[in-house]
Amino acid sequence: MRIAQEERAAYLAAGRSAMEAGPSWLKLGRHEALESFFRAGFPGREEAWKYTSLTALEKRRLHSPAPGAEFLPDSLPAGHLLTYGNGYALSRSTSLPEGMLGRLDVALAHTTLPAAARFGTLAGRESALVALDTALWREGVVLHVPAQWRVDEPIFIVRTIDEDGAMVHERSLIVLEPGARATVVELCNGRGDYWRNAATEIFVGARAHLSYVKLVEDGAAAIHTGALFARQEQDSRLDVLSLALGGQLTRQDIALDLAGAGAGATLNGCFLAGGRSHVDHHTRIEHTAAHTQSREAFRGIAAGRGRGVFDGLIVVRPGAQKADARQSSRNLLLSPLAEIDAKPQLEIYADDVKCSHGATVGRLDESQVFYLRSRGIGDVQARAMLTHAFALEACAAIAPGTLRDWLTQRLDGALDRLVEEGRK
């Protein structure tokens, strides 16, 4: 649907700063990017979207707003930080030399970077919340990680939106070149009633390897739309975790491409659903080249009047032979009113694969909490256990140690927080 004149200008009152910043060839493609969103409108009718409507975003009226305060969550583990807040860069604590991990505006100012050819390459305009970011978004985040670099610490980049009413549009690139290593976290939290809409284009060279996290904390009337694309080269590893934890709407989409022989990735996942929210995840898994390797598993939780959504596809494309890719999503009804919908897929166009796929969605298994319970262990914790238990499947692609820690721990209190609700 076509946005209307009088929104179109809200949208440009909103965004003239941003699309007015940077090189000539950044502002042309900003204003072509809003006109493509312009052109499409919000997501409706398709069949992508036909679990999740936006109408209440397209009815609220939404401003860009002034810089915020950042929020760090407790006990955030050692490792590099950069913070923002409502979409503006605040702070940055990092050794990485100067031009590694910055601000993705000023990198693109500076085309002789290696990073500011691949900005927009995976992202493009098909969909209109992406083509709405690249026209809106304001200071951003690179990374950009030398051939044969190790970054021993995990990498945070921290976003906080504090202010009613406000819309925020994030962008981040991500380039390993080859033989690198990384570990990334990008936590998404806030307080109030705001739109947080956020795409992540991701390039992982040859032999490099990068563990990826985004972990969404997002206040309870908040409206999340994220999108995240991945390309990866020869005998590349990635390795991505997404955590759902909050927020009243939650639509995550995410591409990966194995475009190189001997390419590996892992996507997990976890999404909570409680009261009345929302929490849909699209998922894409390209197989492009031979030899290729993809396993994904996602867990659900829904309470209350919650409602999840799994939708995942696995191509394997033509010459793409030995492909071995395996797709899992497993789902927890807490409550009789709480719905989830999973949706495994598979496209195969070569003949020598192995691919297998499987959803399920019920409640806990009884004979499970009978175990628990005959061995003195209480009805209401025999669940919890097992709960956690099945949640906390989706953190094993992280490495064991205090990450993984502290990723387990905000997982955990999330989860209390959902069982109390499914017990009531």
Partner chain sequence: MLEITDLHVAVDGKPILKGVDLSVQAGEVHAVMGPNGSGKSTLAHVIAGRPGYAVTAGEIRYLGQDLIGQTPEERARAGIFLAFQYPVEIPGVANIQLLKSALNQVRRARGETELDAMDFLDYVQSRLGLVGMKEELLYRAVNEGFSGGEKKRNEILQMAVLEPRLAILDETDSGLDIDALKAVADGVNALRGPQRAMVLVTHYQRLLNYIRPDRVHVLADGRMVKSGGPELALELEERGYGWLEAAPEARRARA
The other form holds:
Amino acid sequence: MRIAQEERAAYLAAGRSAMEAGPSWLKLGRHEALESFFRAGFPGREEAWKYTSLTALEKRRLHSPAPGAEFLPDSLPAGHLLTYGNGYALSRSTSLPEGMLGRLDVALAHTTLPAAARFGTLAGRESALVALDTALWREGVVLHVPAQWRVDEPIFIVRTIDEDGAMVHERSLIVLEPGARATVVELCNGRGDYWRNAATEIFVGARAHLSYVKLVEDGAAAIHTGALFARQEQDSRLDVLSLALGGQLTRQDIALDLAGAGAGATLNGCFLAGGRSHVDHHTRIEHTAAHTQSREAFRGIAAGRGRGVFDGLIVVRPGAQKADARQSSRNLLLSPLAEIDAKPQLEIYADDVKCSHGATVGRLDESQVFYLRSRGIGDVQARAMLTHAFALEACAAIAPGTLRDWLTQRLDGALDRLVEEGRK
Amino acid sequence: MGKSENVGIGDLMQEEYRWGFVTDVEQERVPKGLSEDVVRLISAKKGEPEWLLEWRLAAYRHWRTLSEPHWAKVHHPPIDYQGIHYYAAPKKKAGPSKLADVDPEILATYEKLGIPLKEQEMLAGVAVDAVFDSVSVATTYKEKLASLGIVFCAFSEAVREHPELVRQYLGSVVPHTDNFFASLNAAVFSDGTFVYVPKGVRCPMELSTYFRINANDTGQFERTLIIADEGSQVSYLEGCSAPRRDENQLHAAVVELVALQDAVIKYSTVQNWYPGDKEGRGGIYNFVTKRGDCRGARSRISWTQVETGSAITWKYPSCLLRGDDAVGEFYSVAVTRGRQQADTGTKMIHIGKNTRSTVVSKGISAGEGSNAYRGLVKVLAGADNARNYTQCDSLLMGSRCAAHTFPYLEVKNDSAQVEHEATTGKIGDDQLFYLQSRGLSAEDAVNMIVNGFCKEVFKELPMEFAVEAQKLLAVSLEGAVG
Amino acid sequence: MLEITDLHVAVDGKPILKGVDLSVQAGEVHAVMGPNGSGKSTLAHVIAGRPGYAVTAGEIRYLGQDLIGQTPEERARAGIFLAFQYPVEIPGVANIQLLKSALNQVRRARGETELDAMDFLDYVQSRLGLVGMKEELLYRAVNEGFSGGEKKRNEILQMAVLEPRLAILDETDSGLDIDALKAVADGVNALRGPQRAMVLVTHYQRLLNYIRPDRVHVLADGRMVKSGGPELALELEERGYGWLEAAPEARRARA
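Return the structure block for the form predicted together with its partner chain; the form predicted on its own was the one displayed.
Complete assembly follows, chain above in first position.
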């Protein structure tokens, strides 16, 4: 649905300061993107939005907020740290030079930087929400790791929003040149009934290896729409983990393109939908080149009146012989009013491939519960143990170590609250 | 086979459509195109009661508000709905009342198809209702079935002889507003099959209808309605074929099944419509709406289909599991080769408590064929302890074919257990080598592997048709592996 | 220690056990043998308290207490252990995690303090040798991807760690090669003691070559049709079960 004339002015007003900054090519791109958002409007009737409605968002009166305060989670592991408040850069604590890790708008002002040429080449205008993000993002994050560089400690980008009615458009650009390595955690937290709209572009060069975690711990009234696009070159590796642990309505679109021969990806996720919350993951993995491998595992848990959605598509393009793809979507319903919708899909255009997917929706396996109880573990504890084990399988995408332990704690904590809520 | 290792797909994909002969029978046809007048004319030709005409007209008016659906993974040039004859019948003074009255040319056609009606009456086994283009030609075994109270006849005859049953159930599973093709069918359906099995009766033989499209530029719009009353059981088989023609022909059928308490309906299809030539010219557009309603407690509906023909297949035989403890099943083998396209699957809607469903789908794509499984498993909030298991496997033969799997799982009840599994791959080189090293030809090895791949589905077919289906599959895939 | 009298059990409304009597004293090892479908596994599971197994008549007393109505974990904490015929795979739960939770529950029930991480690890490692199990299996998910032999050893390891008063081994010998069978039998023999009773449920006599029972019982069609000393097992090996099912007392019981 097109955006009505009278509402357009509101977006223009909210975005004015962001849209007037930067080089002219960027400004032009912002205006074109805004026009394409106005023409398309919020998504609604298309198949990709069958289970999720943004009408709540359309009804909200939203504004562009002032810079907010920093909010760091407990016992954040050591690493490089960038913090953002309501979309504005707040602090930067890293040994990496500004040109490698810093503000995206600053980087784009110097078009000679190698990362700048990649900007916007994956996150195009096909999606109205991404177009709106392209038009209105401010400051943003860029990570550019030169060839053969290794960034050993994880890079944390903590994005906090703390204003009611705030509309924040976030942008990240991550480029790993050939042979580079890095681990990035984007953490989204906050409070209030804000709308967070995010877009991340990732380029993984030949033989490079990126681990990327999106940890969503938004406030209970927040709406979060996020899009992640990644392109992988030859023999590169990308491990993505999406943990959706908070928010009223969360929608994550993740699209990976295995464009170089021998590229491999894992895409794991875990979502918890409790209360009346709604969590939707849409993933798309394209095997464009031959000898590419993907492993995808999502775990969903719905309690209360929560609703979880998983829509995952694997595409094997013509000529992508020897592609090897496995996808699993397993989901638990913890209460009678919870709902899960799962749509695992395969689209195969090559013959010498191995592809499989599986999806399950149900309760805990009672034979497992009995086995634990027969070993002396109480019913409640046995169920909690199994629920935790179920969820934690998703974290296998991240190498064992401090970061994984910390992520596991975050997941455990959120799960305890959900299970507790389920018992009430 | 002399040059066993590397038989090119192109060399061997030439197996011609064996059922592609045209029968020379005088046809009576309504002029091309569709309008209220055509609907009235069809109804008048069949001497239908006023309520049925009104139903058709309502369907026609609704159809005019709809547009052709395009969500399926199939591509075809626009269909000119005004370029189709909506009614064609063998020219006859009156409808044939016994086999001896049937045009010998038509009977010869059935002979060629391997369905010798005359012998059917003598040989025990199958009762056949044959639908030739749009009208039902003859029904065998009627008297024997009648003695059990089973009605098995042409749809138009059922309208005359059992209007109360037809009126009660027609459109109760697939309403005239259901979808574009179902509405079109409701407006113009010309004949089809009607079955009623009374309370507690087990139908002692397989019931079978043979459909054939003969005239060119003709749509076939048959309608099947099967009602299994409380505690009854029936097994039904339909077979389909059509002559070779360069133009595409439309087949938009509707099948409605109603299973009351404790009733069992088994519905099997072997579909071998003309698939078009290897460049994709001609062939049947098979756009079919099939749905079963497990209306009563402990009722059971089982769909089995072997789909080897048609240029495009678009069908989703479904089950509404309304009664408590009802069971729905769907077993499917779909083969596409040449330029064939199939988008097929099922919907299992769990409404009653303790309802169970099983879906087994085997898709085989060869040449440039495209094969999609599309299925919905929906568990409504009140459907306590619903169970579903779905297995979808795709076999790929040749680098230009395509296989897709699009399942939808929608679960609103926490006591449900829904499981979906799917695999896609080609025949393993090690499997082929193993069989060949034991002395099998490449062709035989492929057949053996493919038959193994389809076994779970074939075992659901009545014996004689399982054999036929295997042969059909072997013919369809001749030379499909390199 | 275990007193079962006139036990009737139905599963899904179908009677499986039709009046079983069994009395096991501390320090004893009993073998319950019988043909497939005789109700052996049902007996094992009903002692452990498997949900869905309805006791329709009779009683099961353990250390003087009525077991019926107790949850599986209450029984486990009281010292009852069931080694499963088909140990369940639990993806995502590490073996060691299960052992630790279970041991601490059992210790708490016995009024002992929970072991801290170091003491626990020492203790588990001391037990690993008993069943000849590789340490790495401790850190893998429970039974996931274990071979048949590894699964059975894992059951015995759990038994060694939990130190039950009454252990019921359900077809622990099935599907094992001779080396694994010996290893399992060694583990079981090491755990025999004056305070502990064991019930071996088995179809074949071969496990009894390695673990010598004090008493042997034959279960057929839901009833104990014969009891005797270890020599009964040998007789069964020779003559099969047919003669017993046709024996007068069995026929009488069925009538």
